[in-house]
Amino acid sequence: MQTRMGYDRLLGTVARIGRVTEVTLEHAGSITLLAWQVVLATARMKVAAREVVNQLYIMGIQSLPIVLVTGSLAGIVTSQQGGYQMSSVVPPYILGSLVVETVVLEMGPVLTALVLVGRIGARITAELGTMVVSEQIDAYHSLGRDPVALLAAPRVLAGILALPLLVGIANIVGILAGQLAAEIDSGLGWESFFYGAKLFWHSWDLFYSLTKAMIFGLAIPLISVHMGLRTKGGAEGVGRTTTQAVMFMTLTILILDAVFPPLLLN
């Protein structure tokens, strides 16, 4: 009896592996097929300039705010806790390097792509998602127009851009910020915080932000216009939609962060 229990628990934990596994690998053929199309579209010159640039509105100076607030406590708190842990025990320079390595490395391109996530992303799930259950996407279809081109490819161009920019601008952000809270909270000096900054700077360094920025602006919203083209259901099917996509960027952010280091820093 024991061992058909046992049996029962193997199979069934199986089956779960073998559901997630087939759910995991239809999303991702999906999705590499929408950046196809994105690309074919693109090609092709099928995408409205004037979309691109509204999108790149939405995304990029409607987004300022929340991504100036982000990099800024991103600098003070990466000041603070760094003042806090080195204040004995390193020269106090350093302090200029912990903070503009870890702002621009890690809190300014991570921090920013997850506020995006809620304010770019679950926007696009949910207004795309809104368009399939009302049938909009239909239309397009029976009217000959390519909803990839209309509709997906703008913001897909838009996010890869725009991140970049916002991602430059928080790092720019972040590490005044943290400068003035080692001048307040420790008395470091701006001469030496940013001789502690450059004497551990590296020139690939900025170049590893804004790629980083890059990918993460083509993975928000091409997982987000994919979710939102699959919503079914009518307003509950948006919500629900909406929330899966949402979880499913930032978890994407998370494991394309932990990929990063060991490929371009090694």
Second form
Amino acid sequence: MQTRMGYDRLLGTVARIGRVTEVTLEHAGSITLLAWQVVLATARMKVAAREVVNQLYIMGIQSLPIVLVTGSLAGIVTSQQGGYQMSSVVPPYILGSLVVETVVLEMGPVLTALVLVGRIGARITAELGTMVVSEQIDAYHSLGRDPVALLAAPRVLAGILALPLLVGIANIVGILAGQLAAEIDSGLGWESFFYGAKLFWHSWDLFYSLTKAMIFGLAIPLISVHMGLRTKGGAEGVGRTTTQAVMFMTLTILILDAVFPPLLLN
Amino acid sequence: MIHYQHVWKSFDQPVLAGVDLEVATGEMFALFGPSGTGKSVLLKTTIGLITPDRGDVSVAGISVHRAGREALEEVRKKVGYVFQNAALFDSQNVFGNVTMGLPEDELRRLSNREVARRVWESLELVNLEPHAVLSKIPAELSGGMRKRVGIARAIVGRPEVLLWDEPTTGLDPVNTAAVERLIKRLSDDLEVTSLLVTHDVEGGLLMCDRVAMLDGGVVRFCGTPDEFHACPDPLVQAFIHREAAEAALSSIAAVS
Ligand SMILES: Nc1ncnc2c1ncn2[C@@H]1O[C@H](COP(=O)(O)OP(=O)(O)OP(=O)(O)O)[C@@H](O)[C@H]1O
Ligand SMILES: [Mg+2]
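Got the form predicted alone; any chance of the form predicted in complex with the partner chain too?
Below is the entire complex, every chain and molecule, led by the chain shown above.
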């Protein structure tokens, strides 16, 4: 009896894993297809430059304030945490290296991406979801227009361009804020901070940071457009899909972030 | 012109269960039916917005669901669609919305002046004051105005076929008359084929060459307005006479 129940439970678990895998693969498949359609629309020059600029403004310029705030906080927190954990054995200028590397490699790209998930990803899903349930997407089709070229492609292109820029800015303010915090906390001066930073710096680090940013900048609009376009069932459906999309994007960012080091940091 | 061949579609429940219907070129055809029987679904299968589970639709001899992407684009170019809820693009003003009704290649060819003239003309045809509405966004319009902008968008590209999903529902009598006159004029003067879904049975019977009744997923009646009047089917009678509808209602109440 006992083993029988255990067996059933095991079967149930296997079935659940199977279902989750199936759903994940299905999403991955249609996201890949969407990406391909965006590439085609772009290559065929069907994407309006004006709409890309418009989206760049929304994603880039309008996100600047929040990116500046998170960037500096990331630098400050890293600097404080690092300063606290440093023992008297290592020279104090090592803190400079610690802050710069942590901000550039991790905190800058990941925090900026997570902020953009909330600010941009959720907005895109809700916007497109509303267009689906109010039949505006159907209307585009009925008029022979391609929603991928009109709506998806400009958002994806703007994401790819905007994220590296924003991450670059977040990195800079993060480093500056981190240096300031180090100065206030432990009196580590400007020169020793950057002496330490330069000691372990590779230009590859910046490339890594911005590549990561670009891939996050591709993932956020792709996932949010994909989720928006499969919205079903009125205002409630839009709410449900938006929440799912935010979860989905957050997880993707974190998973990609874990996949990056073995691929690019060897 | 439009040929529905055994169209089946189920969502959670069966909606269309083998619809066969043919609308001739230049004909004005009205489709009646109780709410929720799938009239909008059937119209959407005509331009591939919904894919039937079984069966096919052809427009001007082109298969909508079997002949691939380019054929579908060809069909969509020929057909104008008036959505039940207008479905205006809410980020664009009225001018932008109606301009979208012009096919892309035509937009490239026409001068700005010519585009503006076409948009202006279509708005006037639906009894809207162009200069008063052109720069308004949909949220600033009344329901009836939105509906008419939706019609203007569907006709501005001068399609050969027009699918009207309840174009007069929610309009005042004057604008109803204006839209009805427009439908009639398009069909009389320009030989446009019109398939009209409407709850205004009286209007439909007066205007149209033939009418059909959709119920239970199939075409329950199809014929001329005279044949419709003479049809003994209780549902048909309920659609013609108020008293018959009352009787149908009480028999439904008695059953449940
Ligand atoms: N995209 C969809 N997904 C799921 N169910 C749908 C969808 N579209 C329509 N339905 C269902 O199909 C049925 C027919 O809907 P449809 O909108 O065609 O009715 P209708 O005849 O146009 O009614 P009305 O006169 O009220 O407009 C309804 O039960 C509806 O719930
Ligand atoms: Mg309907």
